[in-house]
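Next comes just one chain, in structure tokens: the form predicted on its own.
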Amino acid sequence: MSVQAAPQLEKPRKRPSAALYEVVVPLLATAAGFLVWEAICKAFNVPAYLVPAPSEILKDTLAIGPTVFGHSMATLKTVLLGFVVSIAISLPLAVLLTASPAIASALYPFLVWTQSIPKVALAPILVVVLGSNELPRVVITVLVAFFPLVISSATGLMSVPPELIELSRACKASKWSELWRIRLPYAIPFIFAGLKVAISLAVVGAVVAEFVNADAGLGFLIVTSTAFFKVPVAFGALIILSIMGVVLFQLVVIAERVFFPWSTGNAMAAS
């Protein structure tokens, strides 16, 4: 009587590391894009004053490396100041909007009004009113960045199930306890969604402000470089702005994963 061998269990396949998809693949795709760009410029002899090749951009940007670094730090300062101020304004304003339908009806038209004005048209007026300094640039950055954060935060604060609110009021919880223990935890994913949009828009707002009024910054560098036909330097500043936006966005993503892992789908145990 033959004994049948027990079937061997197939070993579970290891899932590729998340870092492969989140870091390595985007870097490889970006490098491939720059290689294709370089190849097209070389193959068709595209003039550098029209579309410079990445090698020309790198060479001309590194040639004035300290100057580019100083402009980058000036723009980063404006971006971070505007982002922090937009958070300080947006979160209390979102709480105020959700406190009463009457308050929301009174404030929403003003919020929409601030977004309907073109910031490029507003910037010269702010320079006249506030002076030729850092303040107008920060104000423009705040005006560009704060609106999506207000809307996202207010939506999150209103996303709490009505049963929980009724239960808290039946237990005679204070308005502060209701906000701190119920509404804010539910709003965290919405708040961080708004923060991701706001930090990206803060970079845009800072550059718009620098186009109008600045003596330093990457926006100022782009304007002056194109005025003197130093197109590779302008492209270099543009690429630095893109990198700055991506890095700041990822820092917000990391902050959410570290401090509020339950608010994302990334709290599941890895393989």
Given for the second form:
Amino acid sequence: MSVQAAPQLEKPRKRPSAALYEVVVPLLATAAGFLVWEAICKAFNVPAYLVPAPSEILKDTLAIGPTVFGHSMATLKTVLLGFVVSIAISLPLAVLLTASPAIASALYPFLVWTQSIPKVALAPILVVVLGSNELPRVVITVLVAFFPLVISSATGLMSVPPELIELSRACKASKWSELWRIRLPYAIPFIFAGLKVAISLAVVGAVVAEFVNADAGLGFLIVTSTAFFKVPVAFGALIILSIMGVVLFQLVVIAERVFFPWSTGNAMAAS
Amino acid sequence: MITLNRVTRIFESRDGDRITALEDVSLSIRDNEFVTLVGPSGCGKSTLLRIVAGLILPTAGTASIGGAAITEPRSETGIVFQAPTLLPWASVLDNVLFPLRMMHKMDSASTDKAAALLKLVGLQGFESKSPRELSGGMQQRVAICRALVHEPDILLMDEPFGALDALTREEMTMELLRIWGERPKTVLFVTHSITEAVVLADRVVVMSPRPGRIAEIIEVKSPRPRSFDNEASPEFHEATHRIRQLIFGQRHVGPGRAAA
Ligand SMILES: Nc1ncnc2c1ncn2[C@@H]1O[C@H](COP(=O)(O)OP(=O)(O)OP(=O)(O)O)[C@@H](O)[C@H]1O
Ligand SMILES: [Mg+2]
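The form predicted on its own done, now the form predicted together with its partner chain:
Once more the chain from above appears, this time first in line as the rest of the complex follows.
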């Protein structure tokens, strides 16, 4: 018995180190990964135009630091615009989809259609139609990012226990206050599950759009630097993109924890 | 007074089958009477409750409260379900206040009223807690407060203690009797526990399935205040014995005695 009691006592003490596991360990692991990469490149003399060593990537990227920063900001702008527009489209759409089976059947073909067209093929066409500016990039980003958000939000809106809907009917609540006071709050964990997918996809969408149509952005930087065999810069852009993806994802996670602390426990059920 | 007059309710399932959930059910319940409904699963207890709640309409026959036909939910009815179904994002107090908010009936006295109810069920000091921090029994108490906050004259309870363990269940049963003693109202209470049904009720409505019918209505003569200690008393024993007979040994019941 006493043997069992000991680890139980230890458990609460371990709790402060949650931050350690969430932040420090992943960072250390990433650093170790880079070190191994560096070591392999040095040991086997891998040429920089194939796989550059992290030190070379850092050196070449920093050499054109301000330019890279400008490209990063351009991509970030497209990602955030696309993300915000995705939310603005997806939430009302989810409400419409769940409002009546008739509306749902009418809208579903269009939704599926937007998902079945290859976005890479659509991008050059959109440039012709919409002009060579931010608009087609945001449109592509939204097309790539919004679908999972619509689906998970709609699932969330439908996940309310039927008893609560009956309770709201028994209170003679309007459809509007049922949506506002019961369905939407209930959908929050699901909406955030969708937001986490959407923000990651928004980064993908923005880069796809930049491949086709841009004079700035990290996608553009990758295309131009590989064309001139500046592989370390292309790798630098890639690393910045992945960092951007991780940071934006974590921001969504933090926003959920801060604004909807009750939601995080339920998110398990949602995803 | 709640009156059901030859109520029949037929459900049409998706594959076109017609299920008679209730057939020719007549029942009248006096003001401030405590009536419990027992019967095997699927005999239409929840359906009957939802008709009284105004959530669904009878296919044939009439249901009325105080002479007025029930055509939609009325705001003087409170409902408690098997699961507490509290709002996870709202505090205990806000959960209790929820019906008032939905009905736009919040006023300066509302919070005090909710707090008084929470005190009545022994949850004083838990007002600002989140439902997640409460045990199942405590959550169901909050759900009961939520059903009482708009001062209903009718309380409908569908297996409210069904999800609780046996000990908590007994405790909550006594609690409900105490609340009912302090704030008399008409209660229609569905349960699967025969003992619970008898301890609580003035009259126990025993139902039989396929189609859902009232097999018999049993008057419980055991004096109040009651408790589970009364279980050995002859009145109590007589009632539980008769209910068991009706549910498990239907062949012993002559058709002449099946009353409505
Ligand atoms: N919305 C519905 N659609 C179709 N059939 C229904 C519906 N509601 C109830 N039924 C059917 O009506 C019958 C009675 O159901 P009801 O829920 O009233 O039973 P119950 O006595 O409450 O059962 P339990 O004790 O298991 O809760 C069942 O056969 C059920 O399948
Ligand atoms: Mg039922």
